[in-house]
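Shown next as structure tokens: one chain only, the form predicted on its own.
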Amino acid sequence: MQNFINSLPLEDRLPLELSRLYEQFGYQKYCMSKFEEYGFYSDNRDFLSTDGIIAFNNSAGRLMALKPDITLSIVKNARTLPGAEARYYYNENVYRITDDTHDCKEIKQCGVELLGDIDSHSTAEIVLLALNSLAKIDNEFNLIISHIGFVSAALADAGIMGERRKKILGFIKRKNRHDLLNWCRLSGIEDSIVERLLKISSINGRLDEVLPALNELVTDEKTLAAYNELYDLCKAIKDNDYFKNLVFDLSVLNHLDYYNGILLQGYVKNSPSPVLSGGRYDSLAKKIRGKGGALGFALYLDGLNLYYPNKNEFDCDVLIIANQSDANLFKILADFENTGKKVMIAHKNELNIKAKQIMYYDNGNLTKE
């Protein structure tokens, strides 16, 4: 069976391997229908990564939507007990309207969501799952981790909101320190705040190496909590084999209306864009459920076959060229399959099938080439 799984294209193989990984950590599979009421997504539009929702009226006249997001559904429907955590994973397709071409697009996703009382163990678990998930795609990968707490505190202390906040966040995301400095000075922002923002835009490296610099950004209880969260995470996973693939970068500030703590963004060698994104989103959990925390990530599988084509040299393990089909031939076929080998039968090798071994079946006898 493993030989068969290994022979599959990456986009087909990954959901199987990731499902096994997530179930080993105690996550239950979450399945949902393709349709949800449009009002549910409309009411939570701030938490969606896209404004493009594909809507239609069903036979009863109710406005429905092709699901643009899995996380919202899990947060809405998950059942948790007081003091306990709910763990779910999914292999689903979502449907969105692209921002550039405005076409409808079906996107393959795998992911995990952890709901409940999030603690340091929960955070370490999700980060380890993200690291192991990326390793399933390519041994050469990086998981970028960030934390919103530091930049949010700096902007809140300066009373920076609205468009000014978006402007500063844009400079930090692009690591554009020159324009950040000039714009802040022209806007009359205090030098102490500008200095903090410049430090934030420059901090990146291995998590254990940047902790001293992060400690200098601690100014209140919220930034102290952010620092302690990262310190505890570093302590928990520092001895893991994939710790070297974990990179800290405070300029990663995606979907700030969605996330409120740790942020995750994953890259693999051959893909030009991120293949993993996630983080902590307590605000969504509290809005929908009224309590609790939430942490998770999604892997985007679309296009991976293009960047990681199937390099199988052979079409099958054994090719049997037969001049007739009978019960004995199919018994031989079943015996080969029971050993995990991929077997094909042809009357002639006119299709130029590439096989590790070619055999011939004639008058009840099987002979090697």
Contents of the next structure:
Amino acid sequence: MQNFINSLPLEDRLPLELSRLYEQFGYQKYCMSKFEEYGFYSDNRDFLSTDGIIAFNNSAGRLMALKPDITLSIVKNARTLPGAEARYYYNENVYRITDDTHDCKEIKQCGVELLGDIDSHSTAEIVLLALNSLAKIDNEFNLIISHIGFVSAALADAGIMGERRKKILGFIKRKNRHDLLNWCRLSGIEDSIVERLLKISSINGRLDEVLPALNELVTDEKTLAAYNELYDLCKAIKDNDYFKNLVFDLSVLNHLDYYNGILLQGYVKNSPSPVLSGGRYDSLAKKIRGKGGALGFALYLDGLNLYYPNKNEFDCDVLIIANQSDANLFKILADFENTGKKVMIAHKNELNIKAKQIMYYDNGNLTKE
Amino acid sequence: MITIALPKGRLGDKVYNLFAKIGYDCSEIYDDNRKLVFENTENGVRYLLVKPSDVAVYVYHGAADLGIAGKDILDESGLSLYELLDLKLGRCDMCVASHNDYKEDLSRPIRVATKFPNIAKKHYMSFNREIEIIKLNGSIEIAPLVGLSDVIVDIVETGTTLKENNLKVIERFLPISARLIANRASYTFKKDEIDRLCDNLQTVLEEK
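Hand over the structure of the form predicted together with the partner chain; the form predicted on its own is what we had up.
Now the complete complex, all chains and molecules, led by this one.
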């Protein structure tokens, strides 16, 4: 069975391996309908990572949507006991309209959501799961971790809001320190704040190595809480084999309407874009559930087969070229099946099937090439 | 091995000389041939010579780790990339320009002819002015002369072409120069080398 799983293309194999990983950590599989009322998504548009929702009327005339996001559905529908954490994983498709070509797209996603009172243990658990998930794709991977707290505090201290905030976040996200400096000077932003922002945009390295630099950014209770969260995380996971793959970088600032604490972004060697995205989203949990926190991540499986093609050079283990088909041939086929070998039958090898071994079936006899 | 997408033409030549100065030379690039990929395994560098407007696309899709692209191309593409260094080469401005005697009619949307529809939309949206975009691919200056548009949004270096066509700059709103860009994934995996390259380039630029 394991041989069979290993022979599958990555996009088919990964959901199986990830399901096993998440089950081992006590996460329950969450299955959901492909449809949800459109109103639910439009009410929570700020929390969606896309504007492109595919909507349609059902037979009763109600406006429905093909689900563009999994997390919203889980946060809305998950049942949790008071004081307890809920752990879910999913393996689902989402449907979106692409920004560039405006086409409808079906996107495969796997991920986990942890709902309830988030503490340092839950944070470490989610980060470890993210590290282990990326390791299932490629040994060479990096999980980038960031924290919105430090950037938010610097901007709040300077009273920078709205469009100005957006502009500065844009510079930091692009590691564009030259324009950040010029723009801040032209906008009359205090030198001490500019210096702090430049420092924020340059912090990058292993979590334990950047902690002293982050400590220097602590200015109030909120930044102290952010620092302590990262310090506790570092202490909890620094002995893990994958700790070296965890990189801290404050330029990762995605979906700021959605996330409010730790942010995660995962890269694997062969893919030019991130394959994992996640973070802490307490504000969504509070809006929908009225209480508690939430933390999770999603892995985007689409396109992985392109960057990690299946290197199986053979179409099958055994190709039987048979002149006729009879009960004996099917018995032979069943015997091969029991050995776990992949067998194909053809009258002629017109399709140039690549087989490890070719055999011939003629008049009830099976002979090797 | 680091792969760098260079824009074909004068800017690409200037930038290559900067890279060569910091140890990423690849003498084969001077050979008179039609090759578009040059590699120097000893120095661990490969250059791709591509159309300037395609540099960001090569980098975004990971075909190149780094690239040199104008700020105009970057802002127009909107691609998610790191913009690590301002090389201060190829300096010019993104401008709104029109006929010498143009007077804006505030009672109707402005017709804007441009090669940069996204930059133009963003600029006019910043002060809530309604516009109609006319996308052109070249010789933008003709548009206001023949009544195709009220204004143009285009890059202006010396302003000579505008003057010769009886046009004037109304507003300069975005300074343009060549930027060193990086693919986000490449940066995470080759951070040390890319940071070192940036520091060395910065030193060479300051010496200039």
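Quantities reported herein were computed from a predicted structural model and do not represent experimental measurements. Positions refer to the first chain, counted from 1. Rigid core (definition): largest C-alpha set, two forms, superposition within 1.5 Å.
Of the two rigid parts that account for the shift between the two forms, the one holding Ile262 holds Glu106 as well.
Domain motion between the two forms: the smaller of two rigid parts turns 13° against the larger, based on C-alpha superpositions. Superposing the rigid core and comparing between the two forms gives a CA shift of 3.9 Å at Gly340.
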